[in-house]
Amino acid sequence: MRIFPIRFFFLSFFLSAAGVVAAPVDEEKGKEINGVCAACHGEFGQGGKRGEYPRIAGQRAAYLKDQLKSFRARQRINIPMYPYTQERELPDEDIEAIADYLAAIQLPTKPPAFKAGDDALTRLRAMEKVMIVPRVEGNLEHGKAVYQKACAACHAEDGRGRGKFPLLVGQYTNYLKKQVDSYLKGERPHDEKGAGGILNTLAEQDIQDILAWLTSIQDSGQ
């Protein structure tokens, strides 16, 4: 009887010293680092100037880092990136502090409900935080059916993403099509390895369907 939790307790160190339990996130660290992103994705990370700036908020932390990675390696070219993400300025142990920080970020979808009492600052402070991405025309059903089909596997049925593959839903519109211009373009480089893919196989109306479905989930889990 007494070999049982002996043979636990080895596993549970075997697992630890394996690094299989997590790291606690330096949110300090984050937050500070977060000043400086802030001047273009704001100070909640939710985004500027209506999608020029992407939403980095709740953004998959695995994929936030190897973004990071990519504008530093110069694999994703993006002028703007290149002084924050060299590696003086952004070395492995803080790319690992922004990404866990930022992906812990929640912002609601609805406006809080205020108190008589709350201050014209106090509103505009929770106001701040809060991601309501405009609907956007489209078929929905048809949307969805495309998404499903061909983007799910990556980016999961709900559109919050895994592993690697970046959240989409509650994005900003113009910001995702901005990039899938992109990768349709060769401009940004997609996972398919050499030409074609997956996104070259859709029409431009299946596009707009499954954007117009991404922003009519955006409420769900958000």
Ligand code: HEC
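Note that the coordinates shown come from a computational prediction; the quantities given were computed from them, not determined experimentally. Only the largest set of C-alpha atoms that superpose within 1.5 Å between the two forms is called the rigid core. Positions refer to the first chain, counted from 1. Compared with the form predicted together with the named molecule:
- With the core superposed, Lys115 shows a C-alpha displacement of at least 2 Å between the two forms.
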The other form holds:
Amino acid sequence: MRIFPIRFFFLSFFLSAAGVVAAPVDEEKGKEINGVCAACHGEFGQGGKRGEYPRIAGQRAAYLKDQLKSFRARQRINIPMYPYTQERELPDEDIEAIADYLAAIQLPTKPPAFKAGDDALTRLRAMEKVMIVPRVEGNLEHGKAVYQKACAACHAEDGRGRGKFPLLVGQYTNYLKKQVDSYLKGERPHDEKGAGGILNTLAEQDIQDILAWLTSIQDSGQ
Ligand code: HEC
Ligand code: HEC
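Let me have the form predicted together with the named molecule next, following on from the form predicted alone.
Zooming out: every chain and molecule, the one shown earlier first.
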């Protein structure tokens, strides 16, 4: 008779303990995994080769997790990353750790204000993090208007994304262009309307103007 309540007590104690302890952001683990990613995406997740490797620093954590799972499941095809996202290489807890780690990295758009005592190495390291995507040609006013009407609801008014909607500001223009193309070709589903979704409703010049506007607002906010 007595054993049941006791057992029940232990069981519920165990379950609640497991439930309340929210997984801490495993920064060390994230940093370690990033060592592998850095070969292509750069030490600070800043990307490289003018957008062949996208920026992943400061990207929305929920979006990063979605994309890594989608690469792993081969829903989003990415040959270079394929070996790194296999189950054995990248289990769910690693995806959590690396996504949280990358999302927390802030890449300034201006050189920081140094203190008199900062040594050369500190200054150099801080400068390495500064990231500005080159401006591109386009009608900024028109780009802004189309963006606010057609994109802001999901990617946020300032282009920095929210929740599972990715940041677009501060991302390489070449990379964004390539993604728009792959949405339009139906290689990647963009929104709930499927394939290119809302992107299908725009002219090529509209997209160009949006991308130009995005490169013009990098300084705002940060
Ligand atoms: C061998 C090079 C390489 C390595 C290593 C690599 N990636 Fe990538 N990654 C790429 C390329 C190339 C793309 C762009 C694919 C495309 O154009 O669709 C990409 C895209 C991504 C994206 C999508 C970004 C977006 O905005 O949608 C994420 C997230 C990402 N990588 C995370 C990682 C993480 C995390 C690691 C380490 C575990 C990693 N990558 C390792 C080459 C690499
Ligand atoms: C209804 C919500 C919604 C709207 C509106 C929207 N997007 Fe998106 N966008 C998404 C989602 C969700 C994703 C990620 C999809 C995926 O998993 O591939 C995305 C991804 C993207 C990407 C790829 C980013 C990356 O890092 O790979 C680009 C580029 C993009 N959107 C551009 C636009 C533009 C330009 C507009 C306006 C014309 C727009 N989106 C409007 C939901 C939206």
